[in-house]
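Only one chain is shown below, in structure tokens, and it's the form predicted on its own.
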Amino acid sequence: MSTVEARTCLVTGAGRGIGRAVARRLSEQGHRVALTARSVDQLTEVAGELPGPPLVVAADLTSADGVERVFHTVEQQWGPVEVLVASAGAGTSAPLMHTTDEEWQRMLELNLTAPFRCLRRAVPGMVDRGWGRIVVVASVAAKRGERYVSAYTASKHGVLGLVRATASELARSGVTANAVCPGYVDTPMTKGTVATISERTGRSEEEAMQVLQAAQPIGRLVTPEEVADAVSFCLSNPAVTGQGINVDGGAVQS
């Protein structure tokens, strides 16, 4: 995409899975891509895959200081963040009555509070420049209730609400905010889900994987690259804002 203006991008959760695929896509499109996650080793590996300039900033985004340090580092090296893709997230599974306060709080901190802090930090510079793109990787669990993942589902409903409120507030500023809502994606997180299902049900991991694949009408897992396609669309179309774009093989039609 040589005709596209190079932008300064920040991708959270960039060490693996969806974040990794998004970072590659943005770099291939000619953008500068700052990578953040907890693991320096994973980020360094991803940085080595990028065709364009990377910037590695390892941090724990559940810490307000960590968020500030990431943005400050990017600004010192490259200037204000113009594209924020908040991909960091995690899941936990337990029946509601067995969900502990600690599990509940962990889901909210990582899946909702950390994106909120990133958006709050990124928005002033974007508004000042009259241009910005925010994409949060949510989940189809932001659109419907799911059994045994009450804390995860609540956090993802919350982050979709955050995106919609942000989009409404910034609609005339030149800044867009959208969420991408994947179903089951071929990522380490899904492999963890498969292992949990196998452990709790006695099914083999192959059988557990087939259950997840069958939950999507296309009969397979979504690829990280397909999610990256949706993120890229959100960046290119200024009329698309406040949306939760499903990338789930037709499981949730909305």
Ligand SMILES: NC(=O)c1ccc[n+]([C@@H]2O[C@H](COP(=O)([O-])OP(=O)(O)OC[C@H]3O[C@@H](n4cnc5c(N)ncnc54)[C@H](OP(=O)(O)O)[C@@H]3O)[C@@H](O)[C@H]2O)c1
Contents of the next structure:
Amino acid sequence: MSTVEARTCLVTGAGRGIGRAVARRLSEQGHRVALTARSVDQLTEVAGELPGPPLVVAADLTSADGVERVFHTVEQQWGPVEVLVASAGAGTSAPLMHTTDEEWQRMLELNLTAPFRCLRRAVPGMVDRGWGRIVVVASVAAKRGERYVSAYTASKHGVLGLVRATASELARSGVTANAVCPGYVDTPMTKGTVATISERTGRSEEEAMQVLQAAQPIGRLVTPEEVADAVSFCLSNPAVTGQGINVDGGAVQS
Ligand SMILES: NC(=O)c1ccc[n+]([C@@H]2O[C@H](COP(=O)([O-])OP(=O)(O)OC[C@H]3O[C@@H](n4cnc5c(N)ncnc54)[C@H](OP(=O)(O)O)[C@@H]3O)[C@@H](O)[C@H]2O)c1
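Right, and the form predicted together with this ligand of this protein, after the form predicted on its own?
So here's everything in the complex, that chain up top.
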């Protein structure tokens, strides 16, 4: 347990993968951590792993009511959210010409509109207190375009734009807004990507995994804990705002 001031944190997508690692890290640092995602069983499991006090609020964040209910519940229990980590998200892949309106819309709703609504809801309380930290888990897909992920890439470029604009607007308020931009991380989402590659190409899952590992200069997947390290850094340094910090084994140099 560190000696940092205990803050009220909300982690979206906290049921597994990156959000789970971030929730654990914040709790180990002595903060109060509220966990949200749709699957209450996964959230309850993560809550059981935390050394500090957990709060589980299951919600679908693609609904405006869901976002409102999460913030309202945290405020009722603990007061305003001081640290928001928006990790909930998902990917999809298809060639541009086969990307349906439904998939396009799903990516924008989950990866862009949901974080927008969370930031919009979190910011007034942070500005009132003169202190706040916002970290959105974006992707290297926020920094460059790749084949077969146009909808995901557009949503992640969009959310990085949202973070940059928010940081500019709040620069003198004591509130910082940053994104972390991971490459392939060892999470259930990447297991799904491996299964899709295997299904579509006829490669074994092991071969598909090797393709993803080789896509990163370090030759391996990033760990969720390495992403949590970058999130933690964003929380600790008030001079870092408006950044998209790559945690991608050197794939994008910017
Ligand atoms: N894994 C990677 O290689 C990678 C790389 C770059 C960026 N990212 C980004 O990192 C973030 C986390 O990815 P991950 O790998 O940790 O994914 P993951 O293991 O699939 O976890 C995603 C989390 O988001 C939640 N979620 C999904 N849809 C939701 C919804 N409609 N409402 C509320 N919660 C929802 C999921 O819970 P429920 O399904 O129970 O709702 C889950 O807790 C995503 O934004 C992703 O785009 C991942």
